[in-house]
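Take a look at this one chain, the form predicted alone, written out in structure tokens.
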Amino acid sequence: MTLTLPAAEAARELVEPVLREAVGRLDPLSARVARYHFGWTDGGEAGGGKALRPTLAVLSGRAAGADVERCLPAAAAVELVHAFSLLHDDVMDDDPVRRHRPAAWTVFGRPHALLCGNALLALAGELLLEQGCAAAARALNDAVLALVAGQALDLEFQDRDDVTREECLLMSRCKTASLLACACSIGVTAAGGPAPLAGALAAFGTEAGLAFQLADDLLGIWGSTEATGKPVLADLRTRKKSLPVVAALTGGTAAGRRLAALLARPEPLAEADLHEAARLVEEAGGRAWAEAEAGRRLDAAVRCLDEADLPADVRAEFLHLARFIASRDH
């Protein structure tokens, strides 16, 4: 799904080229696979993504008052980082799609793809220290390492069936919300505005994006294919230890009791048992709580707005931002 908002096109228009000149340092054939990674090739969709995070990081500039020229090098960061974690992300979990066609570890070999993802990341830091902003690189390094820490609580889940809520929502809050905090709060870092606005908005970013989290969750069992560009019941179907999964499964219900015996069967799950676990998820209330606790996060994210210092325009686009990725269709 592309993000069709004012503010997310424009920051696309800005910081692709950004972007393109990054990717053109690469050697050849990571170039080639950067390329098709991000849409620019080979019928990729326009634009390679929803621009979320440069979105971000451009709008967190404005809000220190700094010209949107000084801000693209770190939207272009964040966004690098963000695809080299969908790079090596794709290859960890198999997944043969990204963006309604295949993945590109399928089109290229797995090495390459990690390869290019390790290429895209020493990029991001290259972009800030060009620029001296040497508290942006730091800042976006510790967004990396806790995204790192939630990959790897996220494959160790795979081979889990006591997973708890509580870490769930830690995994999730490493994996996709340091990054979206980082983007939140990285503009005004590398503007060398102040600090405590910097704060504000990476919590707001750290809740906007445990509503994501949350959002794309239930998009991942109850998403069409046009929304996700994964096959339906994608999550169910690789038994994802996702968040409203995890609710069902430690609700103490009889149906999530039948949903982890469903899902503890050792061979594939056919069709029918597919939709049998999503109609228990649903049934053990890990739908109506993953939704409430998006409304939850949501609401925890305009408080923290309400707290920074902003211009009115800008407070407004991050609640626009905020109140769109919480409330995609599922």
The other form holds:
2 protein chains.
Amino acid sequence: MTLTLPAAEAARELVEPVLREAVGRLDPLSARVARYHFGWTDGGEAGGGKALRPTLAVLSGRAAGADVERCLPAAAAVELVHAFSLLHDDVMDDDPVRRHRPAAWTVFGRPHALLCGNALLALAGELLLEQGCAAAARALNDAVLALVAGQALDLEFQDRDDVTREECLLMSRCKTASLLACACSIGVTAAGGPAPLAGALAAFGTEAGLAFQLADDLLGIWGSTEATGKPVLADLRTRKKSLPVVAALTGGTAAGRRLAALLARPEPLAEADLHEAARLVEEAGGRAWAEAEAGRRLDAAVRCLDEADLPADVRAEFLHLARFIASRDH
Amino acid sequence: MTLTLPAAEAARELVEPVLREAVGRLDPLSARVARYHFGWTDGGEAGGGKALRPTLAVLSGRAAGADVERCLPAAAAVELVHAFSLLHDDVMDDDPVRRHRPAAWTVFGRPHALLCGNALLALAGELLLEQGCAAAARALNDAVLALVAGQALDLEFQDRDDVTREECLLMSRCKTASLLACACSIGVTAAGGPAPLAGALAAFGTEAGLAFQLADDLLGIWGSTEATGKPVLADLRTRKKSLPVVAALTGGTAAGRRLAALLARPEPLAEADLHEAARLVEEAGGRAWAEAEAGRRLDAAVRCLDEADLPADVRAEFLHLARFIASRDH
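Next up, the form predicted together with another copy of the chain, please; the one we just looked at was the form predicted alone.
Following is the full complex, with the preceding chain placed first.
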């Protein structure tokens, strides 16, 4: 899926040259993997992703009244960290598809995908530090630590059958929302803007990030292959403890108990079982809760924007992005 | 093997509390893996490693006349990056033993070992940035990028049979010497000492690092299990393109050609083949070259020290460490 907002297209055009220059500094082997991951090698537009985080970072800089040029290293750095996390995630999850294309590890091998991710993480720090943006580098580091904490929780949840909705929200807050919160505030930080503005935009990013994850989890069950690039019912196939599933399992309903029994079966789930599982998530209230929670998070995000005292055009674009995020086509 | 120099023991005692405090900030899952890796969980003294890099970093600070306390975050940061690289290396190489104990991934699984490595890398940056040491953070980032480049080359060499001695030295310079060079200079950088002093100590670290790798590669063939924690002839078992092997293969001798034919056999090498391979490396001059090259690198390291205009006690300790490194028990 490509974000078709003018702000995203503009940000992509501005940030891509910075990303390409940065990737060009890597050792040839890591650079080759990175270029493939970013979709610069095979003409696939989808490869580049939605550029959501760079768009938010550029908006963040504009929120502080900064020159757009000044925010581009920060925008590129956030995208490099996102790429690092995707490269590593796909290796750890054994996931062969990324953005409708073979994941990098399937093309270059797991070690090279891991090494490329590591190089991108170090490169992200360098982009900020060479601009003298030590505060932004620290913010990005914090986001990486939260991201790792979220990935570790996600792994741990796979082996547990007593995950609560609150734990699942905490995991999403770490794994997904922390980097989005960083993207929403790093432009302010990099430009030396006021800390309360950075704080309000980080809070906006956290709430929007949770809405994003809820939407993504709904897509993981009810999204089309066209929208997700994955098989239908993908998250049920892998028995992922996604937010709608956990909400269904912990709601105290008969449907939730039937869902738990179905997911506890040792054998792979047949097509009919997957459809039954999706129906049970819905009957147990998991879908309705996730949709309502996404709405509540979006409302909370809007309230954070109101606190931020933004220029009208910047506010409108943040709002537009948050709504896009929370209403992904499912 | 434990470094039994007084400087190393002192550095270990000073740096360990800083490391423990830093690891305590991680998410509980990553902290658990890190504590195991550092040998803090099972009373194994060997688990903590030689503390070579923190020792060099503390000495580096003393070279700039800095208060030792001021260098400890930098010393800890270098050790965190070293731990990151070991955790990832063992996953990528499928290596089940680290410092005479089961590698972390065999205990916690590959994903958790990878995530812990990532967390340690971000934490290293944080330790420096929270002290306002942006220049040191950049130096460490540069070392990480070189390290990754070296790991990528190392992987690439596994699939090639035409690796030259120069390529192999370049790989070692990236993979091993870059972080040692960083350790030798980061104390100066963190203390705001003169750039030429940092440069001379980095050059010392590079040469000493190459001597270290040569000694390590010699141990990988002729070292005892007691010294290496690995099976004897370990590097020949895995057909690693180590420096003595590459020197033997590229020396234009009949023994080198026989070695190439032996290593090209598709089946696993029997015990007798391994001993024959070691004999051929020696006959082809690989052992003598590696020993002589280690000596040359040590001499070059000493010349770098002479350029650095160091306090006599600091110079003596750097020299002692370099000699220890290049003369590891093989």
